[in-house]
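Starting off, we have a lone chain in the form predicted on its own, written out as structure tokens.
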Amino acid sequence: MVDDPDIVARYAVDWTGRFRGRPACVVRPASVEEVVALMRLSAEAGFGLVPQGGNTGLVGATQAPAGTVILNLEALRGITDDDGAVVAAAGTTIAEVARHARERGHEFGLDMASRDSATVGGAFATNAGGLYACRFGRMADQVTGVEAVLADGTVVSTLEGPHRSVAGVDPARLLAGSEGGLAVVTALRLRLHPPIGPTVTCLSGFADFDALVDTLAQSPPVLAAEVFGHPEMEIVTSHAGLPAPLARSRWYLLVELEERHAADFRPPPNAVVGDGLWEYRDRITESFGTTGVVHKHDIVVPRRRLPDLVERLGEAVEPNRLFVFGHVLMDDFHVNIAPPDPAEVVPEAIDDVVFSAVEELGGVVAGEHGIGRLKRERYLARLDPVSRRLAEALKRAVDPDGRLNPGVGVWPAPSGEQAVDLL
């Protein structure tokens, strides 16, 4: 357990900056058994339990509520290799998992560019499509077993067994995308691809997104494919030093394929070839660094869409700097604004004026990033009535008293729920 200020101060403020919690405390058991001491001892005393994984998230999910005690599961790692699969401590990070697999000849289908610290649990979590989804599909689809911990301590566990079983109530599918507040994931048997083999990658630059779309749609099957436009081109060449790999143009699409492929893609003429180029989209996030305070928001949106989206909210957030990017063939783009000034603050009204555009343009205010505390009270508020009997049912069958992540997603809080301070 670990209660010193300085320490816990780290565990409670999120990747943005945006949210703080206020925990009593953080622990981070190392074991199963560890975990199941942890919930039966919240069971007895009463206070709540929020999973966290490498604190990559950006919708408040694992900011904790005050007299909560963050459970970071970043010291429960490693690796065991399981008839062409592997079983993932839930610590795990997503960089460790895919270099396993490569020296083993497999692929692992989760790529993102927080790889390096964020957790194969996490990811799990919010259910991570990433940079590969568009190939491999979202985490759930990754996941073959799992083994998880009820909050008063029963292990639910289908890490071995008949895997491809279609009968009964699949846990791993059930807790996908739940985000902590259904049980404690500690983890994962993973299925792995074959090796892809020789890839190309292109930058292409279009003055029209239809004509990106149009480029994609008759393009060969693909890896990845990203947009992003000038803006975040502009951010990351001068926050990375980079130089500008082509043309000026208002949308660049990236493109990575097998190389028996390539030679039936067809880009455009503002287009380059090479390695080092994944550089421009991974960077993007980081360059934000420079800006101050971030409202970062995962939203899906039907991509012919996507240029209605910016103009929209371009006009709308200014004085405030808008960047849209992400993965265009899943329509999952990532917004985000930061202040004219590091020193500034973008007001918390620019969240409602991000996701009334997305409705408007008949899309979801939540992505591959989860609902969070962000996201609850609007989500909520549009979610159909079965669909929110079915989660209170869910809820109240495996964590009756809410200590499971209050406060987050779907799931219905307990009386007497504590806020989360927003920077």
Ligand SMILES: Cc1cc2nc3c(=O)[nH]c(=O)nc-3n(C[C@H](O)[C@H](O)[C@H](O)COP(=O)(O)OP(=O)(O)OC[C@H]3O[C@@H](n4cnc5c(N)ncnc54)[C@H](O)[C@@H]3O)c2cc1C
Second form
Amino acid sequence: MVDDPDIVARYAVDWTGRFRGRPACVVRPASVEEVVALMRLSAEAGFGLVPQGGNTGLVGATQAPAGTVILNLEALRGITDDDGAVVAAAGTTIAEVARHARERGHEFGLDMASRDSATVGGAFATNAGGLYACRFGRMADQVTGVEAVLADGTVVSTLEGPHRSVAGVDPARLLAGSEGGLAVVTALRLRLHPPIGPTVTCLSGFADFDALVDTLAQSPPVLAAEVFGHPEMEIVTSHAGLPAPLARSRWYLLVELEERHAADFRPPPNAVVGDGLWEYRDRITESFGTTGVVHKHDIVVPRRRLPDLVERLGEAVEPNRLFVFGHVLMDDFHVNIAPPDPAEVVPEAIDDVVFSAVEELGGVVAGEHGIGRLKRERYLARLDPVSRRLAEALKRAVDPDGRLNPGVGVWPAPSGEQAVDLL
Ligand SMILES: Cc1cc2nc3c(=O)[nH]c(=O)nc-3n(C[C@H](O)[C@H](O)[C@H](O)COP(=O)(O)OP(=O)(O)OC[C@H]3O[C@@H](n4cnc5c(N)ncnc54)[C@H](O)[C@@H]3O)c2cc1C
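How about the form predicted together with the ligand, since we already have the form predicted on its own?
To see the whole picture, the full complex is given below, headed by that same chain.
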């Protein structure tokens, strides 16, 4: 257990610096037995537990309300091979699993810029998407078994593999995207994919967004397809000291595809092929670090509506600055609003401006990053009554006192103060 305020602060504040929890302490179990003991202790003493992996989440889902305890899973790590699949402890990072898979001639289907800190448990609990989702699916699609501890200390396990029954209720499906509100995940059985052959990366510039989407629609299968605009290109080149890779355009498309498909991909004339082009996409997020506390939103809109969203928001958020990029084939885009000056603060009301614009364009306010605290109110207000009832019944069945991650995601929370601080 850690209760030194300086050390606890590292776990209490989120990656963006926007949300700060008030946990009583942090516990870091190193075995399933220790997780079980903590769950039982929490049931006896009646305190809430906030499961936490690498704390790279962006929706304020691991910032613990006062009186609760952070249950950090990073010490629970390790990978074992299992007939072409792997079983990874919840605190193992995405990068560790990917490295392990490659060393054995396989590919892990999930990748994202937070790979060195984000854990498989956190990726599963958010049902993360990431860079290769258009090829391999989301984290839930990589998971074929789960081991988890319920609020009363019961261990549920389907790690034994594909010979288990496929009928009935599958915990690996139920717990995907549950944001720490139904159980603490302790291990996952992960499918691996055949190796990807040599790949080619192409960055192309477009004046017109429809032309970009048309190019993708006619493209051979791609591993990844990322879009961003000129403001994002400007900030990443200036922050990272990168040269302008091609002539200035309104929109950029970064595509990675296997070499065997490259000849069939038809980019526009303003295009460049080469190693190292991923840096222009990967380093966009860190570029905002120089601009003060950024409001980050991960939303879904039909891809051809993205220019409309950017146009509406560009004016609405002024004098704050807008940066948008994302996974175009998943219709999943990251909307970032930075203050005009690092010393200034983006007004809270801007979040509602973003959410309203997204909904007016036929989109959804929560994409691959989850709901967390950030989008809970808005999301619940629009959740259909049947889904709401199902969420309530599920939570009542496995965590009737509401001790797991109170106030996060779709799950009903116990009455009382669940707030965390906004910085
Ligand atoms: C630079 C950067 C790039 C990113 N890119 C992407 C991207 O492309 N795609 C994407 O989807 N996300 C992305 N993210 C967001 C983030 O990395 C993911 O949400 C990731 O899956 C969170 O993993 P984590 O281990 O850090 O979880 P945390 O942030 O610690 O937790 C996230 C949620 O999972 C729950 N949780 C964590 N571990 C467990 C467990 N063992 N059992 C039960 N619940 C648990 C928490 O309670 C919380 O609700 C990015 C973040 C950053 C900082």
